[in-house]
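Given as structure tokens, the chain that follows is alone and in the form predicted alone.
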Amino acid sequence: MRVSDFYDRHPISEQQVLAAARRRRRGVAGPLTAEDLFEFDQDHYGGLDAVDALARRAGITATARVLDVCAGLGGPARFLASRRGCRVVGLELNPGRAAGAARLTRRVGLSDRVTVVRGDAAALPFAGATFDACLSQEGLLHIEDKAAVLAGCHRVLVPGGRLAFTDWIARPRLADRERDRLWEWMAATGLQTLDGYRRLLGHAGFTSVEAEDLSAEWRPLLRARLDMYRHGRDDIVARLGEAWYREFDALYTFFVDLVEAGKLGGGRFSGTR
């Protein structure tokens, strides 16, 4: 499956985020704010705490220029701009998600601090030494040439700038047929191990490389995400259809089972330019 196809049919969408925020705000006067979206627009694992953890590792301050690679709907970018006061560029390949990220950002009045650029993470469309920090959350799993992404991040960072990201990692028991199914379902390609990412970061020129295994932390989050999708069944069926929902439920259950069986996990990585 192409990654654009996967996210065109993803259950977390601009419309779903807005609908959930409006339900929560029912009866509250005033315009929608970034804070209203935060419970619903973080399309990654660990919520706001996970964004904060990466921001700390990347040393993000109010004066930082930040690149969010594979930014999706822009939830982390808006959170960083709102809470830390920095300026963020969100790079997103999928046209629908890039447009949705820009619309959500305008709606909550953060367009002066968050810019959305449609582009390829494996060929970053920015000049060298442009950013103080690069972040990414569970986006690199869709990119075969991970070395190109990391080399690009190294190029666009200033000397001393920091990269911090999370991604799915393969465990030794993950079988080829399971890798194939992950590709067919969610465009997961070239899955790395913890040591594999350490080597790639070193080859890209990063120093002070750290790699943390988040698998135990992510297991209950995956189960909770599956429960969330099931509780939102009616909304998803109304938007995408019964057949799609049944297929997604079966495949996401397969995904959760891989994590709970110790075949697939998560990692957090960082390094200095």
Ligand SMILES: C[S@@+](CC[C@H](N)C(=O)[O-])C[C@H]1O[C@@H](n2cnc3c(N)ncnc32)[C@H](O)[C@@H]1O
Contents of the next structure:
Amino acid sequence: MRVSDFYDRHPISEQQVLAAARRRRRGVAGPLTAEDLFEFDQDHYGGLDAVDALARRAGITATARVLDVCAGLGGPARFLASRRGCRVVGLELNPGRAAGAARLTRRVGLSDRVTVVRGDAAALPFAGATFDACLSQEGLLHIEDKAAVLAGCHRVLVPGGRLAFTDWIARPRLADRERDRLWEWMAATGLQTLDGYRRLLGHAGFTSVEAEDLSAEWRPLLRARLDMYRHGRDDIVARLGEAWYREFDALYTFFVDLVEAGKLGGGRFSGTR
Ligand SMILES: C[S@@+](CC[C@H](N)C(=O)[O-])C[C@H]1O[C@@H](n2cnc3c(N)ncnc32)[C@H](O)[C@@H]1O
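Okay, that one was the form predicted alone. Can I see the form predicted together with the named molecule too?
Every chain and every other molecule in the complex is listed next, the one we just looked at coming first.
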């Protein structure tokens, strides 16, 4: 499956984020704020705490210039800009998501601090030494050439700049046919192990590399996410149709089962340029 096709039909969308935020605000006067969106616009595991954990590892302060690689609808970028006061560029491949991220950001008045750029993380369209920190959450799983992404992050960071990201990791019992299905269904490709990523970070030139296994932490989070999609069944069917809902439910169940079986997990990585 092509990654853009997967996100064109993803249950988390700009419309769904706006509708959920409006429902939650019912009766409250005034314009929508970034805070109103945070419960709905984070398309990774662990919500705002997970963004904070990366921001701490990347040493993000109010003066930092931050690149969010695979930024999705811009939720983490807006969270960092509004809570930490930094400037963030969100790099996103999918045209609909990049446009949606920019519209949501304008709507909540953060366009002065968050910029969305449409582009490919494997060929970062930025000059060298432009950013103090690079972050990414659950995006690299879609990119075959992870070495190119890491080399690009190393290039665009200033000396001493920090990279921190989370991603799926393959564990020893993940079978080839299961990898194939993850590609066919969820556009997941070239999944790395914890040690594989550690090596890739070293080859890209990063020092002080850390690799943390989050698999145990992710298990209940992923079951909860499957429950969330099931809870939103009516909305998903209305937007994407019954057939797609069933297909998505089957593929997400397959994915969560792999995580619960210990065949797939998550890792948090960091390093210094
Ligand atoms: C699971 S979402 C995560 C979004 C965001 N990081 C968040 O936490 O809300 C993965 C995102 O990566 C984007 N993506 C996949 N491949 C990409 C690439 N080669 N370059 C840039 N973005 C990419 C997808 O379009 C999708 O929006």
